[in-house]
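The chain below stands alone and is given as structure tokens, in the form predicted on its own.
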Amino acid sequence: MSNDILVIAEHLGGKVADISYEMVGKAKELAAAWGGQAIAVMLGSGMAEQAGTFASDATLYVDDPALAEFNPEAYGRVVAALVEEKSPRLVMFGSTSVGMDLAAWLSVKKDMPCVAYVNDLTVEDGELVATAQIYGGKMAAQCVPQGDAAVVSVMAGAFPADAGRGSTAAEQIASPADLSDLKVRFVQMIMPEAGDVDITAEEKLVAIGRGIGSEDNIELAQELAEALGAELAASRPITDAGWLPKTRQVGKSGVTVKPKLYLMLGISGAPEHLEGMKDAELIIAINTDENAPIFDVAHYGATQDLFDVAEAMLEALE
């Protein structure tokens, strides 16, 4: 068993996901404490240039047409083979759709403990201490994985992405696993239909969540958004209810936004939503629950009734 860390990078549409850089930065810190290396692992096809954008101690780029798009069977085979070959002390995935497919599977496959929804990792007395979000982010649990090696899935935004960006020559290798007999194949990527507005390009957003109560109350939020020169966005419960189109949904199963202002009305701050708006320049949260996890990331917040606050803001703006 080595003291190295494997970071399984992600990409979509030819672009490396920020979570990959976030994990590489933290992996370098942990590996240094253990006297090992942080090794970024990029699986894909035609991604050689992007594979060289990590500040890792080393980068492995597995190039194969079967890896061009994410395929859980293909990716799983390759990652398992690399773990068998490299014997890392830690394997890091993002807490994403990719990580959800692979982290627990690898844990069972290789008999390695897995910690999910991780938002902090430290080394204390030589042991890994992982802090994980539970109960929708309302509580944090610290644990020390038992055994010689572990798997973690890391929440987006837990660590700074810039720490993992850099330029390291990637070693391009052939797939260490046979990918000629896959039972699962990638057919097509279906992108969501374009909506009436692209909220990813907006500088100001007013986002509503379950706390809005009913569809009739959205009118007040819309008035506030117009007064601020902003567009309306939402968390998943709102779009699932059909109150706003899916194109307005922010979060892991929606879109990622980085506005200058993100005003939240009645959103508790589940990890899935935070993943889509964590990089907003100014985050203001209105929620009557003072223990709502959104207050851990908001720059400003109020525990008042959202309708009282919205009406007061409208009066001030008028």
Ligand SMILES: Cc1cc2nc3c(=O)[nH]c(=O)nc-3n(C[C@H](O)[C@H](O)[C@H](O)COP(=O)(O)OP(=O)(O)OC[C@H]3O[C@@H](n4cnc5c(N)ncnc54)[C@H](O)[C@@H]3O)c2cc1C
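Rigid core: the largest C-alpha set superposing within 1.5 Å between the two forms. Residue numbers count along the first chain shown, from 1. In this text, all values refer to a predicted model and were calculated from it rather than measured experimentally. What changes on going to the form predicted together with the named molecule:
- After superposition on the rigid core, displacement of the C-alpha of Gly94 between these two forms stays below 2 Å.
- The two forms, fitted on the rigid core, differ between these two forms by 2 Å or more at the CA of Pro259.
- Relative to the superposed rigid core, the position of the CA of Arg210 differs between these two forms by 2 Å or more.
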Given for the second form:
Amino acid sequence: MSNDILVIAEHLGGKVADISYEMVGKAKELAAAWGGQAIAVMLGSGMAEQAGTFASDATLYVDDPALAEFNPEAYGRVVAALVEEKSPRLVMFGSTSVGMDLAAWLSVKKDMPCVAYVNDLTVEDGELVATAQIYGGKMAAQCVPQGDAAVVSVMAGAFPADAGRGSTAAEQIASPADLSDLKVRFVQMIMPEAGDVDITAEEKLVAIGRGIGSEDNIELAQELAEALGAELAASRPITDAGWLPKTRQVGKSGVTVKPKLYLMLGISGAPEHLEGMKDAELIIAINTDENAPIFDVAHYGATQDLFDVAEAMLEALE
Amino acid sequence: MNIVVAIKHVPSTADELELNDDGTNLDFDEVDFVLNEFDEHAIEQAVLVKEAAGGEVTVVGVDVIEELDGVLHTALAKGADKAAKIVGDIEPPINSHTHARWLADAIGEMGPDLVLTGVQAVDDLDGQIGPMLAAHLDMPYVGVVTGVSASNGSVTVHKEYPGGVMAEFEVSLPAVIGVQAAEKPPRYAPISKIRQMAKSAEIEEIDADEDFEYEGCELRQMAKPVSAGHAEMLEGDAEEVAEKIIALLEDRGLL
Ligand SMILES: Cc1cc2nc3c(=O)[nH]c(=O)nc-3n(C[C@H](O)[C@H](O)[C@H](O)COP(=O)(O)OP(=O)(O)OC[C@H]3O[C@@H](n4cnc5c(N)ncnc54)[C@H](O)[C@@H]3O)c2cc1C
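Which structure goes with the form predicted together with the named molecule, now that we have seen the form predicted on its own?
Below is the entire complex, every chain and molecule, led by the chain shown above.
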């Protein structure tokens, strides 16, 4: 085993995702504590330039047409081969659409323990201590992966990206694994439909979550939004149910917003939602559960029934 | 097509979560268990695939607190054809690696063409079970999927990226797919139908390999997260809270 850390970088549409820099910055700190190297690993095709943008101790760039777009099977084969070759002490993935396909898979394939939903990593007496946010962000679990090597998947936004940006020259290599006969084949990218309001451009948003209860109740939230001169945004369950269009979804798989006002009605504050709104200038949350994680992030909160507050606000605004 | 849905019974996060005395995990006597919300989508997606392409849907899960029957009866009422539970001397917490090993043992015997499971669960501390199932069963895996359609020997899936961008993949079967959301909101099962299933349905029991032990992570501590800050709470009844919010907005020139 080496004391090195492999950071599996991600990119979409030719752009390196911030999570990659966030992980590299942290990896440097951990590798220094172990006397190893933080090695950024980029998989792609024609991405040599972007591969040179990390502050890593070393960067490996695996160039192959089969890696042009993310493909969990192709990526998995390459990462497994690199792990075989380098015996890293730690492999870091993003807790993202990319990393979530690979981390647990690698854990079983290579018999390395895995910690998911990680938002802090430290080295204590040489041991890795990973803190994970589980139960929808309601609990923080501290674990120590056993054995010589581990896999983690890291939450977006857990570490500063700037610490991982730099200009380490990447070593370009051919794929260490055979990428023919793939059972998973990338067909095409599908871009979101435009047309609806762009909530990322709005100054005021009233965001509704599962607490709204039923589609009929959306009208009340809509009236409140209008009275405030705001637009409606939503958590995922609302758009999944088809009660509001997908374009209104804030969070990990929706959009990231930074409005002057983000008034939240019946949203618990799951990590995937927080990813998309935690930098809003003024966050006010109405939730009946005093322990809802959103109250750790909101600037103001009230443990109230959202319907009572919405109606009282409407009345007061008239 | 032989479709298997792997499900997980998980602590409900709707209520307050109590910790055990030494602060290393939840107090499992005090928590309610519910079906992982993404598994509900996996069940719906399985039934949609069956309705479009034909076949049979089997739902299987580990009976963590011996209350899985209700979940399985509901799945049958929604259109699944068979149900199975993994039983034994089982007590929570059962980590994801153990879940995945037991589920893979059971599913391997079922000879599936397509395995669907929820993309993640709130208690996946040691990783998500979908990719682990794929590793055990030596099948390809694609997760964070919001639509699955089948046509001879393969499925076409849509995988979500941030900002509403999706990638379309074609995946040769057999395969494991991690479902984020079904193409349609999960259907509602009438209580009468669930009752009928509870009376008539047969749930296959599969023995857990109790010798399997995963000790990959030493859980040192569990606690409510220490946050950098906490919201300033607006006290009073709904009218007072409403007035305070409006005052805040006026102060900031937002009204
Ligand atoms: C890969 C992936 C990507 C995801 N991407 C996103 C994303 O982009 N955006 C997103 O939002 N989620 C996303 N999720 C889902 C996320 O994990 C949560 O499931 C979701 O955010 C929960 O939404 P919610 O807060 O509305 O619902 P819940 O967590 O069910 O919370 C509802 C809240 O309403 C409160 N409530 C109930 N009734 C009332 C009432 N009458 N008055 C006041 N409060 C009430 C409850 O106390 C509770 O806190 C993603 C998940 C995965 C796995």
